[in-house]
Each structure stands twice: as C-alpha cells, then as structure tokens.
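Only one chain is given next, in structure tokens, and it is the form predicted on its own.
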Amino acid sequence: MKKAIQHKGKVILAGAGPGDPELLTLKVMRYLQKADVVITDRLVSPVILDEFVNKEAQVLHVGKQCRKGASTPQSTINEIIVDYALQGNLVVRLKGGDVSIFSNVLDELQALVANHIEYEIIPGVTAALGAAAYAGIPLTARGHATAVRFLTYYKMEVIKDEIWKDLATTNDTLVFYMSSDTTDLLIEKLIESKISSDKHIAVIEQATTPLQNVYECNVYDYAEKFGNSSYASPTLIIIGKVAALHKQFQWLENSSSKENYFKAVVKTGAALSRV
C-alpha cells in the first residue's frame, strides 16, 4: 500500500561486508531494523536478509550477475531508489562488501542528488580485506609489500597493454576484483611482462563464507596447477609476494565445496511491482 507522501524520505547507501554476516557493522545493522524498504544486491549474506532486516520491510532484490544470468539494469535500481525515498521511505539500498570499491554508488549518489534527497554512506568491510583476513595473508606485510592496488580484469580493454609492465615489477600487493574469469590471461600478461619469481597468487574463493576456498602458488606455477579452472563467484585474486604467506598462516581449511552460498534470485528489482 503506497504511502500518503508526506515528505521525502532518507536512503542509507550502506555496505553488507564480504560474506559472513558477522563482519556487518552495528551501524547498518540498525538502519536495517529501521528500514521501510531494503534493496539489496546479490552478493549479500541471507542470514543479514532473515535476521537483521525489519520484518515488516520490503526486500526487493536487484543483484547483477556481470556476464552470467539476469541482472537489474543500473539506471533501473536508480529509479526504484528514488520512488520509494519520495514516498517517504526509510530505504536502505545494501551493497556486498564496501559501498565505495567496484560498486555503482556514483550512479545512485547522481540520482539523490538530482531529486534532492538526503542520504547517508556508510563503509562496508570491503572483499579484498575480509578475503585477505580469512586466507591468512597481510597485505602490507613489513619486508613484503608497503602498499596496495585495488585492480578489475573483468575484461581485456580495462587494463592497457602499456600498464602491465608496471603492475609486473612492482613490489605493491595486487588484489583484483571481479577477474575469474579472465584469471589465466591475467597471469599470462604477468609473466610475458616478466614478472619475478618470487611473486605468488592466492585465488580466493566465496572468501568469509562456510564455502571458501584458497588456492596458492607461485604465478610460474599457475599454469600447471590450476590452468582452465572454473571457479565459484565472487572470487578475489591476490597476487605479489604477500599471497606466499597463506601456507604459513591459513586459520581456515577449504571447504572443498563448490557450492554457491549466494543464490541467484529469479526476481530481478526490473520484475518486482513498483509503486
């Protein structure tokens, strides 16, 4: 039943964490049992959605499957953001991991702006930290590593030929979002830009959840060892000198599982009734 609009309401842009429901912050927790409308993406815990969620709100799913499955069009979730914020609403639009890292935040700010409606942000445990914690690797490790590079290979034209020399010699800790299924080539592009031998790759995957799995090598090995694997989503990649110290400190056996523990949603937020 639609709401008397009586004054715009607010929209809490806000980040879910990695996977396991317990690294939510206690902050979008609360807005969650607050919230009238709840719009989530796919790669959020069901246990946030069963036990932290109002029960009276209204979950619309709009999660995106990159190339694989249905997906709710950006300028869609747009849309259905800002008509349940102008009845009034208390929409809490739920993000995997952080609001700010490979997520379309600036497409949803735009159209906040646009229909001056307040909002708040509100950071999420970002995937490359939660998987990193849970494969037991540090990224800036002293005498590995003194910095970071958040990258997506999602596909070929993202990261031009002239830059792959620089990511091979550099000593900084590569983490790469969204790049499973390119992983191979990305190696590939590596090695022909002579990245050193003692450079190693952790591919993480489902990290934080019941379901991860690690798999670690040297980048020379790679090829040999898990060449052409198929692997569950959402998958991190780790590469540089600090990956190595996954054997050394893994807290957490693999699941050897190559179960989903996100489930596609059928109903995408472009097939839910709108208001």
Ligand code: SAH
Given for the second form:
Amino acid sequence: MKKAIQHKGKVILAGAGPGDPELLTLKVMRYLQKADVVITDRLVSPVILDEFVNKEAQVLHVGKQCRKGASTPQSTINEIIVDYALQGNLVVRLKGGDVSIFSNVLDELQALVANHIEYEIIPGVTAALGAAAYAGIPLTARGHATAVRFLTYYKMEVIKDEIWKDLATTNDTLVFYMSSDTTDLLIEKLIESKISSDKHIAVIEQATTPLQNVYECNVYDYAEKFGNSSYASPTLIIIGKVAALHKQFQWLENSSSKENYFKAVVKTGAALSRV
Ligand code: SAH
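Return the form predicted together with S-adenosyl-L-homocysteine (SAH) of this protein as a structure block, the form predicted on its own having already been given.
Complete assembly follows, chain above in first position.
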C-alpha cells in the first residue's frame, strides 16, 4: 500500500507598504490573488485586503497595537501560520511596510524552519521611505546627510549619555519608528546633548494615506510649536538637516484630519478575528 504523502503548503512573508495601497509590489499582489489564507497586521491598508485578495481566501487579522492593549500574542500568530501551512495552504503573511523592519519576522522564520515549511520573503516600502517621499524629504540629500539610521525610542529605555551625544552630534538623518509618544522627551534629550540649531524635526502622521499630516520645525522650536501633541497612529519622526527640506519640496497637502486610516479590527480581549 502506498503511504499518503502529506502535502505541505507555503508561506509568503510579504511587506504591504506603509499605507498607500498602490505602493504594494506586483509580486505581493499576484500572491494575494492566489492565496488560500491571508494573515494580516493592523498597519495594512484595508484597500489592499478589499481589492487585491481573491474572494475565496480566508483573511485573518492578527493586529498588534501595544498602546491600546489589543493584540494577538506572537506565539499564537506563529501557530496559526504553521497550522494553515501544514494543512497545505498557500499562506500570505502580510506586514505593514517592509517585512524586516521592526517586526517579529524572526520568530515567524524560526517557526517555519522548525516545521520544515517552505517560504519566500518579499520586501515592501518601509514607513521611513514612504514618509520621506510623501513629505518631500530626501533622506540622504547631498550636503545634508551621508547616512540614515532607523531607530526606535521607548520611554522605559535607559539610554547612556554617550549615545545621546552621538545622536545629537551626528550628521546622519535619524528616523524614529514607534516613538511618537516620546517625541517631547526625545527632543529634550537631544537639546540637552547640544544638538545643532540647523537640525529640524518632521513628524509624519499616517504617512502615504489620505489622512497624512506633517508637522515640521526647527528642533529648538518644537516644544513651543508642537509640544504635548498627541499624534494619530502610526507616526514616524525624521530628525536632521534634511527635515528642513520639507518646506521647500512638500507636494502633498496636510489632511488636517485626526481620523484613523488603519482601523483596529481586533477588539480588546479578542485574540483573533476572522473575517
Ligand atoms: N514593518 C514596518 C514598521 C512596523 S513598526 C515598516 O517597515 O514600516 C510600526 C511603526 O512604523 C509605527 O509605530 C510607525 O512609527 C511606523 N509606521 C508604519 N506605518 C506608518 C505610516 N503609514 N506612517 C507613519 N509611520 C508609520
């Protein structure tokens, strides 16, 4: 008697871009048209899910939003991905922006390798690049910066003085992810560490979406102009001489809206919602 061969599926770990659905790559779009299951983060445009995912596919929301306390534990996400793949499905794991920037892709890769599941990784436009483009800020503009750093800053973090000094004095452009709640503190620390007065800050709210807003000023004017602001999520911070270029090269008007583009599908208490 022939032994039944278990047919394993495949997982596509894919970046969906920062918001504007047209920033999705053709490669990801084609996989969404073939997928059996799509497992998506909160920061993925609803338009991508509505328009590009084939109608037969099952769409699972495993959004994380630490601030609001609604999230699916990473171990559960790993299990869901592995289970569907082992059942023979083509699974697309969609992440906001790029797959590898400030994401839990490592855990997911480890789970896939441990279960001998085939996978592909497809890049996406990370928020820093989307926000920079849609705010008219060339991140390493000649004469302004020769490098760019992708960083994050939480309130609880203890950062040594030498590091603040380095961040304040470098000519690299600094991009902070997941740091909008700490903007006041960040600016305070950089000023304490004597950041030069030709550095500007641009706070880009809901970048590349129709609800984008950019708040830009000299770092020394920030406290007075925008101090104590509460920004709509998601928000990205760009600090450096290049941020001043926004005034000259901005091509998109502010929406002046505080409405949320990315809806929280997962409600507090519910680990997972199936659509
Ligand atoms: N993998 C994502 C980042 C996930 S971390 C990427 O490559 O973009 C989530 C953080 O990304 C948010 O807190 C915010 O700082 C930033 N972010 C994601 N999408 C954004 C958007 N449309 N506008 C502004 N910031 C965004």
